[in-house]
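Here we start with a single chain on its own, the form predicted alone, put down as structure tokens.
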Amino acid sequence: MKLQKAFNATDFRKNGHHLIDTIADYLEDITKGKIPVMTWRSPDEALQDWDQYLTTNSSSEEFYKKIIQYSMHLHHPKYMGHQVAPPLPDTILSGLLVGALKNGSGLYEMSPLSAPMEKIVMNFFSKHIGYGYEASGFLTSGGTLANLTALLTARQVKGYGNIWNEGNPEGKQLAIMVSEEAHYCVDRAVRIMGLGDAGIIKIPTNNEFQADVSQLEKTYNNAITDGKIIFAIVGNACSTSVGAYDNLEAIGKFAQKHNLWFHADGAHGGAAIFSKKYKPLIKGIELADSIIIDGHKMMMTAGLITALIYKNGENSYRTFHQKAHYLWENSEEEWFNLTKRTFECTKFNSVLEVYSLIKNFGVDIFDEYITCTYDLAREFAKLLEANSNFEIAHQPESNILCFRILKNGKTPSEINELNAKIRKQLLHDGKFYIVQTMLNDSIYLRVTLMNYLTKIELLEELIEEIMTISKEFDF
């Protein structure tokens, strides 16, 4: 009887209305700053509370409100933490529909709408990148999996022999070149591929934390002298720590010269392809053999969505070569059976969110969002530079900015300790959510300005709050 009740449409309608009303009220309250960006509890406190709540009688409405209360609130104008955008209401509704239908999008027959929509969305990305008609790709679950998939393709296309079936060539050390500032998932992908520490060739960075393109030839030649076979190079668009864009044009030309696969990690900043003002930052990205762009970062999707786009779509079929007759009838290239090209078999139907945004708002909504958040980072940098108590680590290229407060007479380690304590206090107070990062052995406070409702006045307030807290830690 419980199973029958669980599927009851009347109860679902009632609870669904409650949930939509609760979310709508939340969005109204949070954007006005009526509730804190986070209600901090220690992990042990949270564990104990949710353990007790599991056996507590409560209505669905109460449950929804409790979930919201103890969540971190991306829609809050004072959320400036990690690279996760507040999802647009349109994508929240799309996600609800996806959850209800649960059509796995790996096979066309399991989801007749996903593959056509995904092909259209990939054409949308390709057009704004500057690729030709031969480009194609697919959506997958996050930048980590997308980067790994792209590098597996690179190894299969540029490596020695049929590596997917025969393994890495014995006695050959395959490797990739990547900036010192690359996301850790690139390093992780290389290790998953069995290439080890020796398979990662780090490109030194310049003073702006970009790959130093003047060092490309030297880095490459040193690796070749050491007996390594480089098959790919990765460019940041942009880096995670400071949001720096590598010189993609120079990297692309270098890759062509040495017959390397050029992969652009645009998980965060690749969406600049949609911004008329900031598209010059990714000049040369059209030279890349593969590109990833996260929807949940600078495209405001609710789900974990990453586009992996190949300049030559045929290469996407070369990543995996397997027979699975219970899934498909042949091993030929079929654009509509996406699981032939992806890790996922039960592939999440994430395309509806992106398709819906394009249909309802067009490219303008991405242009407006990227431009306003990138502009704000530049305004904030000017504000900090005008205050002698602060130091910025770099001139922002994206919506990421690293800075720290200074105190006369304090040692570098004391300055590090001070900034770390300030960041922790801000988090526990729930007034602002920012993070920290380590640059050249120094701790910097780091903001990623993801909310279009975050205005310069709030950043002025953040500066005042940091200065107030710093006085409490006068050591």
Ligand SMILES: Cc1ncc(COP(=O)(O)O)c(C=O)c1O
Given for the second form:
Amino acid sequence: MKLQKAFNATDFRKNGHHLIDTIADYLEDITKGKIPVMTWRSPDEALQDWDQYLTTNSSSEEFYKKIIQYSMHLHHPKYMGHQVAPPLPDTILSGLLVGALKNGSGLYEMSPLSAPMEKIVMNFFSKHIGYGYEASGFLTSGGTLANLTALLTARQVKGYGNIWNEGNPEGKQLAIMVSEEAHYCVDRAVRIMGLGDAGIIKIPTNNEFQADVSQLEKTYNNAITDGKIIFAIVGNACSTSVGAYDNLEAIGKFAQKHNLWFHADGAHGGAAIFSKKYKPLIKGIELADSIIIDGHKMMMTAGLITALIYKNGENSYRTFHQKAHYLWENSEEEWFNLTKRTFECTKFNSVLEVYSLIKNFGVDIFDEYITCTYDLAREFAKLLEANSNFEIAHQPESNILCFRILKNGKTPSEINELNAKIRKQLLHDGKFYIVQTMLNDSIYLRVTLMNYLTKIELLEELIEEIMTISKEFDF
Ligand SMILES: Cc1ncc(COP(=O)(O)O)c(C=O)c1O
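Compare with the form predicted alone: the form predicted together with the ligand:
And the full complex, kicking off with our chain again.
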């Protein structure tokens, strides 16, 4: 009779009310920074604890509290680590509803609300990008899968023959061009496509970590001389490490000249299409044949949601051209049967999160969020520049900033060691969550300012904290 108990709506109501209250209390406390941004335990300690807990009797109240206690707190104003936004409460509720209904949005019949909502949401994206009426797309699960899907389309449209049916052409090396600063998932996608090491042609970057567009022709010509068939070029909007926007206009024109597919990886910074102030950063994005934008990054959704938008929506049907009689009756282009275009078969109707945000708040919510977090990174950079103990690696273009503390008389490797130790100490103390990266062989501390409640005073406090820790590590 376990199933009967487990499906019982009375228990669900009781636990559900309690859970919502617990989350609401949590949101109130965490946004005031009342508890540490995270409670550090080593992976082995955590494993042992959760293993023991599995067979421990506890109420659902205790269980929820323990889960919260040992999670990373994205809503904490001192969370400024990786590029994951604190989810808006509206999307937390939509996510709950999505889970309860569990409609598989790949097929219209299985989720009659998803495809119409996705079409509407895609039109919203297209309008802000500056695409025409022939644009369309869909939502998929994360930037990694969206980039792979876009590059699969690119290969089918601009590659060599019908690769979907016949495989990669024998004796020919297909390749894409992308800047050295691209997210690793672009490289991974190329390898998944069977193109190997030689399938990636790296465009050198300039001092601001953007693709050096003056090197495009040379890089292309060298690859062609090596016998490669280049079918696509990827522009970062923005890059991961430092949040740099490539010159999309120049890349777009270059792609047109050489008949390449132009894909814009806007997983993080593509949402700048919604910001009146920062839209100039993505000038030229409308030239891209495909664009991805992550909802869970700069659009504050709870779910893992990525929009993949095609300038010419027809192309989206060319990626996965298959028959599946158990799912659909024909191979016609049906905008409402999304499995014909998406990698996933069962796909949650998570569009509800975005549709709901647009319905309840409109574009202003994205504009406000992007503008205040991007503004703050600029303010923080000024603060660091005014402090002779610090160096910034770049002028911030987005809400990502890399910087490091310097010490007179220390070697480059000692400075690397110091910055890495500081970052680890901050993690263990749970006072701030920041991350690190390597740029030109130097370790930099890295913040992504994801919380609208993080203010400049807190960043002053971060500077003080780093200086205090650095004194402890004065080796
Ligand atoms: C530029 C860029 N592209 C792609 C990705 C991968 O996105 P996801 O983590 O949603 O798979 C990231 C993640 O940080 C990114 O910054």
